[in-house]
Structure formats: structure tokens, C-alpha cells
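Listed next as C-alpha cells is one chain, alone, in the form predicted on its own.
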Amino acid sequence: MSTTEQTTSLRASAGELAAQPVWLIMRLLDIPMRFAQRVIGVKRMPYLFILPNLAFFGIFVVIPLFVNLVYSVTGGTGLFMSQRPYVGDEQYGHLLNCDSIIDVSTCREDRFWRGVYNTLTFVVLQVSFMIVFSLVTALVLNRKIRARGFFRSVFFFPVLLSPVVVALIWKWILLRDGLLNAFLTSLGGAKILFFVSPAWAMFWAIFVSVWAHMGFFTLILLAGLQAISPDLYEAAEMDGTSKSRTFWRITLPLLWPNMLVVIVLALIRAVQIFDEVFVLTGGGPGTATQFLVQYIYTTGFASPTQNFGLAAAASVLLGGALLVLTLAQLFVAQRKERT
């Protein structure tokens, strides 16, 4: 036997060594299979495999949403439900009670419509800002271009990273003795206090935001793009349509089910903010990047009397508000396809 055959011989007899212990579990899970499959029937097998993700859901998300619901309708300072009495709506009633929304002093609780206030200009800028960044970042890097794979990695890197890292990161880059402030102080400029004024303080939430996550969403529309047949652009440039009307007219209508996955998780991510932006500047300057998710932190755990059908009546508040806009976007897209 030659030293070729000895050693692939060696090879496989090691292969089958070291799979025995495989085969060893394999048999002894298929003893309660083949009685589970005598008792339930075959047709009703697949409702086994998928009864622990089932649990796992109905654990941690279904519970959880129906003690939140019930904890919204009761009062007091317990934690336990025997200690909680029954209110009705009052904690809803507390947190809509305002003589006009627009005036937020005018408010009972102006520190959740504050919350509110922010998180819709959040929410707009922001996902503005990420489909406008991750569209044109997708267009450039589906383009034939050098380095293309490691442009690719390098858009993406930021998502891999913990949002309190990349918080933690920026706060680093933006303090007053920090690493931009020392760049412009090199140019001969002056320092900036970017978390003491407010509109600074929102625009490097929603900046930090955009970066960190806008790799995601150009992942999701580059493989929209790839997705797209060449041979149409191709008809199209023997046409002479121009580049602009070739975008209109061929990549935005085939890359909109692409592109309602990325403004529908956008949004949710969105109006979800809090701990990139918790970590960054702590909701200040004051109340200036205070959104409802830290709103129902503060209110239910971090503050000194802890309001816990308070922070839960507003989130349920923000869990309703959040359906019924992935409802309606859903709607306006299934009447689109249509038309």
C-alpha cells in the first residue's frame, strides 16, 4: 500500500472514530421520535419541532405583553400584583390629559409629550437619513468598482458592534476634550460643546444612529439590486434612456418590496431608540434627546418612585402606535403592487 493510500485510509478510519459519537445521539433521540410519531401521527410531527420555539415565544414576548397590559390598568407602589389595586384608564387618562398637544407645558405628564415630540423628529430625519445613505451607498457598491468586497465589509463592521460600544466610541470622539475637538482646535478653531446645545446633541443621535446601522439596510437593498436582471439595463441603454430615467423607470419599481423591508424595520428601530442615544448624551442636554423608550425606563425604574403602570400604560401606548403604522405601511404597499 503506498504513503497515499495509508494516509487517506488513516483519514477516513479517523472520520469514523470521531463521528460515532454523532451517530450515538442520532439513535438515541430517534427512540422518543419513533414514539412520538406512534402517538401524534406523522402529519402532526412538524407542530413537535416547532412547539419549542412556540414556548420560547410565548415565555418571553406573549407573557411578558399580557403582565405589561394588565400592569397598565393598575396603580400604587407595589411591585406585586396583590399589592397593585385596579384603576381602570386613570394611567392612560395621567399620560393623555393635555389642554393642547402642541404646548407640552400645558400637559399633565409633559415629560412623556416631550418623549413624544422627540422621537417623531428622531424618527423622520432618521429614517429619512438611512434610506437616502443606504440607497446610495447599495447603488455605489453594486457598481463594478476595486475593492468592492472590502467596501462591502467595511459599511457592514459597524452593525457587528454593540450599540453601547459604538455610543461608548463616538462619546469618546465628541467629548470637549475629545478627539474632534482636538482636530479643530489643531485648525486653529475653538472648541465645540456638542452635548450642552441641543440641536447638536440631535443631530449626533441621529448621526451616530444612521452610522451604526445603516450597513444593515445596504445589505438588504444590494441584494434587491443583484436580484435585478442585467439584461433590462441593457434594453435600456440600446434605448438611450437616460441614467436618471433607468433608475425611475426600472431599479426603484423592482427594488420597492427591498426597499418597504427597509422603511418598515427602519422605522421600528427607530421609534425603539435608546440605548446608543442613552449612552451618548443621557437624554440632555435637559429633555433634548429624551425619547419614550428611556421615558419608560426612567418612569419605571430609574427613577426614585418608581411609577410601574405609569411606564407600562405608555408602553403600551408606544406598542399600539407602532402597530398601526406597520399596518398602514403595509396597506399603502399591498394598493401600490396592485396599481
Contents of the next structure:
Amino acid sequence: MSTTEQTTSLRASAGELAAQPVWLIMRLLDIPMRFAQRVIGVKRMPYLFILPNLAFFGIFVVIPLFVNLVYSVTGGTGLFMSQRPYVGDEQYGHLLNCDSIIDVSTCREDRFWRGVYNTLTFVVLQVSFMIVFSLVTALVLNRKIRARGFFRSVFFFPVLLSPVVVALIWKWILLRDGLLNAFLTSLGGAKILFFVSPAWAMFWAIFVSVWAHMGFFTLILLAGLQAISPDLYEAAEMDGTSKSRTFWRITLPLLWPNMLVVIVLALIRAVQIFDEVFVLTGGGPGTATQFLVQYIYTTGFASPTQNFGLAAAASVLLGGALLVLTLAQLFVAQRKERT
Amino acid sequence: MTIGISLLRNAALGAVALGLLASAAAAQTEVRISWYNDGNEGEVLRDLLDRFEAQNSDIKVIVDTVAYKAILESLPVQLAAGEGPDMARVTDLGGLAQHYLDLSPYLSDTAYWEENFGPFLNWLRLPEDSGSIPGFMTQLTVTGPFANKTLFDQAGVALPGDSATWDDWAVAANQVAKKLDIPIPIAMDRSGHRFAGPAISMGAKMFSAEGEPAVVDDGLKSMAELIVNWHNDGTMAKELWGSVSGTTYLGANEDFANANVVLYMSGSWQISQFANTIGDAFDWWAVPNPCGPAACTGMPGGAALVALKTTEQPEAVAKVMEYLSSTEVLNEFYGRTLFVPGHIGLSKSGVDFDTDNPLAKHALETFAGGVANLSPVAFDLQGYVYNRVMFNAIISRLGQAIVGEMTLDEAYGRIEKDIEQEIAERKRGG
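Alternative state: the form predicted together with the partner chain, after the form predicted on its own:
Once more the chain from above appears, this time first in line as the rest of the complex follows.
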């Protein structure tokens, strides 16, 4: 037997040996599975396989959802359901009690509506900037530039950081005696109190959020760009198609499935924004960067009354808005697929 | 063979010893305290408890040191869920009263408690309760200002006198700040409690004749206008009251310690911290509360160590409480922590404060002396069970007015509605 043959034989034996425990486990599992199959039938077996996941989903998502719904129709400060009086739709009425929803000062719960408008502003601006910057970055990183791998890592690195760490880093940069103001004063400029101006606070909330998450979306778009066949670009070049036409007619349409994923994820994340901005600005100045999730948190947990009923009702309304948003996106996606 | 027998005997003895140790550990009662620190009090408490444990081997006291925010936000949820510790150090004295355990059946000398903690026990009781003993004050606090006297001296501006008004202080602080290029002439902790003293000095009554909250009156409006004007003219920095939302607490202690503030309105609990962080780097000088037309008052307050209904070993808790509240132990505790005593006997006899720092001694004297000037309205407000609701409504709405989200008149309306709604929610049940 040659040396190569001996090595191959040894490898095969080692492989067989390593597979023994797995094989044993499979044989053991086989017994209850066969029994289950006999009892419930082959057709129902898939349900058995998804049961663990379904149970997890039920315990940690469906039941809390239901409990939240029940809390939203109760009042008082008790934690347990038995201590909470039923109040019907009073909490919803309280939240939606406005003479005009365009003018938040006419709303009984003005902070809720300020949260709604702040969230809308944030979502529109943040998602737009996120898509534009992710796309531009992905397009640049898709080109054969020097140190491409390094730059890809650089853009992805902030994604690995905890939102609280991200917010604290930027807070130290932006404070009155922070790095940015030190830089500005070294150039002879005046200090800017970023967290005192509503416009600056919103700008930095959006900027930091885009900075922190852009790498993730860039990666998705980069994967889409790399999946586009170079032949198409070659053919376009041979036809003398301009760069912008190539982008609009080839790149963007073929990138659409990835773009849709980016839009959906960015939208959902933007609506749920909380931790980064909470640490960065604390919702201020005033309520300029207080978003809906912070309103829910503050009402339910950080106010002296801990108004769980009102917080639950606000989260039901937020859940409803997210549901509508998701259904609209699904509808758009399906229509696009059909065409 | 001999070696084998010896080994067996040693093993048996070891097993017996281990068994005895295990049973001793099992017989030991564990008492858990949720505690937060302003200064060195956690360290002092641990030292005192080590001595207690040495005398009472059947009780082990575990101190869970948590952030102050956890005491304000997490502890109430824990207590509502029936999952709290045995004892806790709290500052929402009346707000959590429903969760306090009445220790009187377990205490050997309730007369001692009534005699020495009597006035403060009312702060820990529900309105209909006049006899329970849930705990004692780990510190009595009085709100009041600290001036950076060194800055005043350097600027050649005299410190305003004892009966100076808030306006006098604003003029003087601005003069100092202008001469020495100090960024913040006056800073006040972002807290409704801190605002309440000056507002009462300006004539705020806080309650109606029937004893119901009636926060918005001319006195409160005067102080609110002053605060908003100070933010607009730069006397107060918007970074503190204007940079965050809602009821978020922000202190200016670090800015003051870094000599960025001329006059800092805070309270007696800062003494220990300033003695450590500032030391004698500059003269941090406690001054009497500035006057208004109605009074020259700050707000009383403080932190209490209370027994909680969630405990399963009330006897052990009472034993720990009796030890910690004894005159001898409290004298040491207050002395080492530089806290204003919340013990009548010690207030009268005086505490031997463990500091050589003349600034700390002066501050302790100033705040202790200020107790006599506290307005009855301030005491009533501190003892009111829903006072935190009032403080929070004031601070969150004033914050919005300061950054221009609403006018002061709109803020007044919102303050009244917020208080009414929150109290109604609390009274609804739970």
C-alpha cells in the first residue's frame, strides 16, 4: 500500500470514528420520531419540528403581546392584573384626545404626539440618509480601489459596537468641553452647545445613528452589487452607454431586491430608535429628540406613577403603525415582483 | 494499616466539621439591603455591619449597592411585584410607603424611635397611618447653595449677606463670572425638589386651604419667570435644565468642582463629596438660602433606611435596624459620612464630625443652622405622599418652557393637569 493510500485509509477511519457519536444520537432520536410519526402521521410531522420555535415565539412574543393589550385597557398603578381596574378605551382616548393633531399643544398627552412627530422626522431623514450613504459606500467599495478590504472593515466596525458605547463615544466628542469643540476653538471658532439646540440635537441623533448602522446596510448592498454579472456592464460599455444610464438602468434595477431588504430593515430600526439617542441626548433639549419608544419607556417605568396602562396603549398604537408599514412594504414588494 | 485507619479517621472528622459548618451556614439568616451611595456612606455602613455580624453570628447582612436611578425606577417595580429586598435606602419617602413594613411589633423600645425619629416618621407613613415605624433617616438633607468664595475674592466682589435675595445673588454671580470669564454664573440641580425651596421663598403655597395640591400661584410664577429669564440672559446655562427631557435629573456638582460655576444650588448631601473632590483646592462656601418676599427657605428631605414588606425575616430585619439606629452607631455613621443627622437626640447634642476640613465644618454648620429657617410649607410638601408627582410635573414642564417648546403660561396649565392626572391614576388602585 502506498503512503497516499495509507493516509486516505487513516482519514476514513478517523472520520468514521468521529461520526459514531452523531450516528448514535441520530439512532436514539429515531425512536421517539418514529413513534410520533406513527401517532400523528407523516403529514403533521413538520408541525412537530417547528414546535420548539413556535413555543419560544409564543412565550416571548405572543403572550407578552396579549398581556400588553390587556394592560392597555386597565388603569391604576398596580403591577398585577388583579390589582388593576378595567378602564375600557380610556387610555387610548387620553392619547388621542386632540383638538388638532397638527398642533400638539392642543393634545391632552402632548408628549406622546411630540414623540410621534419626532419619530416621523427621524424616520424620514435617517432612512433617506442611510440608504444614500450605504449605496454610495457600497458602490465605492465595489470598485477595485487600494486597501479595499481595510475600508470594508472600517465601515463595518461601528456595527460591532454596542449602541450605548456608540452614544457615549459621540457624547464625549460633542459635549461643551468635548473633542469637537476643542478642535473648533483651536481653529479660533466659538464653542457650540450641540445638545442645547433642538436642530443640532436632531442632526447628531441622525448622524450618529447612520454612522453606527451604515456598515450593516452597506454589506447587504455590496453583496447585491457583487451578484450582478460583469457581462452586463461590459455589454453596456460596448454599446457606449453613459455611466449614469448604466447605474439607473442596470445597477439599480438589479439591486432592487437587496435595496428592499435595506429599506424594510432601516425603517423598522428607525421607528424603534431608543437606546442610542436616549444615552446621547436624553430626549432633549426639551422633547426635541424624545421619540415614541422613549415616551413609552418613560411613561411606564421612569415616571413616579409608572403608568403601565398608558404606556401599554401607546405601544399598541406603535405596534399598529409598524404593522401597517410592514404590510405596505410587502404590498409594494409583491407588486414589483409581479411586474 | 495504621496509615489507613488514620486517614479514615481524619476523613470522618473532616466530614463532621464540614457538616457542622454547613448547618451553621444554613442556620444563618440573610438580610439583603438595596443601597445607593452619594459619598462614602456605603463603606461606613459595611464597616458598621461587619461589627454587627461579629456580635450576631446568626445574621448575615448583604448590601447590594445599586445606582440611585435603580432606587428610583427599578425598586418600585420590584416592590409592586412582591420581589423586593428586605431593606432599602430610599428617597421617595412617602411615595413607597405602601411597601414599608411596620417594625413596631419587633422593636424592643418603640419610645426611643418616637422620641428620636418622630417628626421624620410621618414622612414614611401613609396619610391614614400615625403609628407605624418603618425605618429611620440615614441622612437629613437641606437644600441650599454653595458659592465659590475663591472666585468672589479673586473678582473683588463681596459675598451677598445672609438676607440677600435671589436677585442680589444673580447680580453678584454675574459680576464674578464676567470678570473672571466663568461660563456658568448660577447652576441649580435639574430637580423639582431643588426648585421648590426658592419657589416657596417667593411665596408659593403649594397646597390649597383644603390640603390639596395647588401648585401654580404667584409665588411659583415669580420663581419660574426668574429661572426662565436667567436661562435667556445666560445667568444659568441651558446645558443643565434645557439639554435633556422630562424628569431627568442632572446635577452640576462636577461643573462646580471644576470651578465652572460661581453659585451652585444643591444641598447638604454634597458636603462629603466636595470635601473629597475639591478638598481645599478652592473655598467652596455654603451660604444661607437666598430670600424671597415670603421666606429664606430651602427644602428638607433626605434618605431613609426602611424595612420592606417583602421580607420573610422581620425579626432579623428589626435587629439590624435597632443596631443601626442606636445613638452610638448613628453618631459614628453621621460623623464619618458628614451627613446632617436625622436623629433628634444627636441633633441636639451635636455630632462629632470626622473632618479637619474647615470648609466642610462650615458647610455642616450652615445647613444645620438652616433647618430652623425652613418654611412650614416646605415641611408639608416634603411630607406629602404625592410630592414627587408635583416635583416631576414642575421640572418637566419648566424644562420645555426654557427651551421654547411652550410658553410659561402653557407650562403652568400643563403642570396642573399633569399633577391632577397622575394623582388620579395613583388613587385609582394598585
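Rigid core (definition): largest C-alpha set, two forms, superposition within 1.5 Å. Residue numbers count along the first chain shown, from 1. Just so we're clear, the structure is a prediction, and the values are computed from it rather than from any experiment.
Superposition of the core reveals a Cα shift of less than 2 Å for S303 between these two forms.
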